[in-house]
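Just one chain follows, in the form predicted alone, and it is written as structure tokens.
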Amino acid sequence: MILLALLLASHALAAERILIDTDCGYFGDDGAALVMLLRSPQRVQVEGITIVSGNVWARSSARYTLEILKLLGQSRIQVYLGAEMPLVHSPAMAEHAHKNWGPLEFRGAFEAPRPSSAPPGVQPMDAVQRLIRTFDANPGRITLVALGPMTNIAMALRLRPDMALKIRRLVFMGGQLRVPGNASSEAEFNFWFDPEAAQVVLRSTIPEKIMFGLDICNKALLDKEGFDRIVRTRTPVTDRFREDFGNRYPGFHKNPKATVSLWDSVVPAWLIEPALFAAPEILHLDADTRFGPSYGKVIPLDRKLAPEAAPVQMMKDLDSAKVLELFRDLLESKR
């Protein structure tokens, strides 16, 4: 007993501590996310999450992380309302976009209106604040985990260019390099939504920047099967899970036949049980920020445009079945 619990204490004390910026829906592959690293505190210690607009406006976003949080009883995590807009991209800009160039497949928040409030619980100090304390006062410690438009990096980086070297390591999902785009034909959402604060966020000199694009991401499907069994168990998460994947998207009560991309949740898998994942890639990234049909897509980076630029390491293989076990098991667990 007592060697077990010096294990425990060890785990404990080699918890990687992070900040995530999300732009959490209804529930899916963000509150997925939050879930597994929420019940993996032997692995990560989470110190906060900014809110930013991506699937779904950040005031409402922060509502239903807030959600989320009472259900795994995490209430005491403190939520921090960031970049209501894209730095440029615009509602008008994606239906231009979807007439011209289109069809767009997804357009995020963009498809609503936007909320008139912000939830109660909220922190008052806005998540661009928030990156660049949480940074100040613990150079190289602390892990960003970007599982949403990079909106809220790339203010905190123009107000504070020094803050990228106080990073510890960036890891996000987002992009997409040899495969066709989820939002455009061109382009993975995350990317699509904000592509000029991707480009400051690729061309910065943060030391460590770990990329789950689509290349990776696409390998991590989750199928009827593997959702009847993780619902199964009935808990509040798993209840709130089978409303939002059964009933919304991919749509499995109607749909049996759906499959659907575990996007976000891949980067908790990879911070939770890194050996299920093969070597990364490592490359020069940029993103394409010329309003036309390949807006927001990954390209190479032109190292004159940015010569102090960190290289990306793009992950690029992972053992899908090990991946999605990890994943149904977080899920249905009762902690």
The other form holds:
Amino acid sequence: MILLALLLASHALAAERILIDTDCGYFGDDGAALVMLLRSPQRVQVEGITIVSGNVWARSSARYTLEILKLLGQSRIQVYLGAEMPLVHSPAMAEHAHKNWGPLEFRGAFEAPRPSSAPPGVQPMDAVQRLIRTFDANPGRITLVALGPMTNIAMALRLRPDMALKIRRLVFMGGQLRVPGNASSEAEFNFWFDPEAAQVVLRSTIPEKIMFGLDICNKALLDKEGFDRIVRTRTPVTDRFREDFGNRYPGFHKNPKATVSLWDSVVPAWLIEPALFAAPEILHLDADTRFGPSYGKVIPLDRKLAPEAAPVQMMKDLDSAKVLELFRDLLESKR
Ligand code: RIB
Ligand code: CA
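What about the form predicted in complex with alpha-D-ribofuranose (RIB), after the form predicted alone?
Complete assembly follows, chain above in first position.
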């Protein structure tokens, strides 16, 4: 019995404690990332989920996230509602950009009406306070996994700059450097939706910032064949995945030749199997916050402006076949 207890304790010790900040839609890449993380307890222990506007408004995202947690039998995971609006950006600004600087590829929540109320089931504490209290209570022991715009994280850092050094490491999907954007031609969606928040985080002293931008995410593509292999296994999770990827985006049922990046799902693949990834490039990066054609674009950091900024570890390459296999295995799992 003692041996079993020791084994379980060592097993729990091995798992990395993480808090997830997400703009999860109906399912999408955020939903797939949640499934991958929650089905890998030997690697990660999910401490909680904070919600931010991005793909959809935060109140809608909270509802979708609670639905996905229920499908996974993980309703014990606590969900905290965060920023409904980005720090500065707005639908009107996006409309101006669309009309004057070239068509926008994706505007996320800006294209939808704002929900009037939050769903039942979210925690009374807001996401920013949850972030602050989590890292205050566990200095240097919890990893922050950011899968959406960085509004909550920036607000927490501005309220409590000392929080930065209490985050073990930040692992995030966002930005791009040597490839085009996917919201505007210049900027990746998470950074485009809230460039000022991205700038606060990139200029912060968070000791480790591990970036999964479009430069690496564009190399992890799901096609119709991969989609078909997953949906052949009928489970509540793969049914929701099928409805979303099949009918909504990228709409494989109507567009069998489509491909879609795993985007956020690349992050859990690294947390679970880091050996599938090449070494990162170390850079001091910033986000362009000038309201213009490159709003939200990743640019080199002028270090005179943020001399204490910790560098970014920008991930550039992966074994895409094995990452896709891990993606499929965890989505298909009947656990
Ligand atoms: O650019 C991809 C990012 O934008 C992902 O996080 C996706 O979920 C959307 O939020
Ligand atoms: Ca996301």
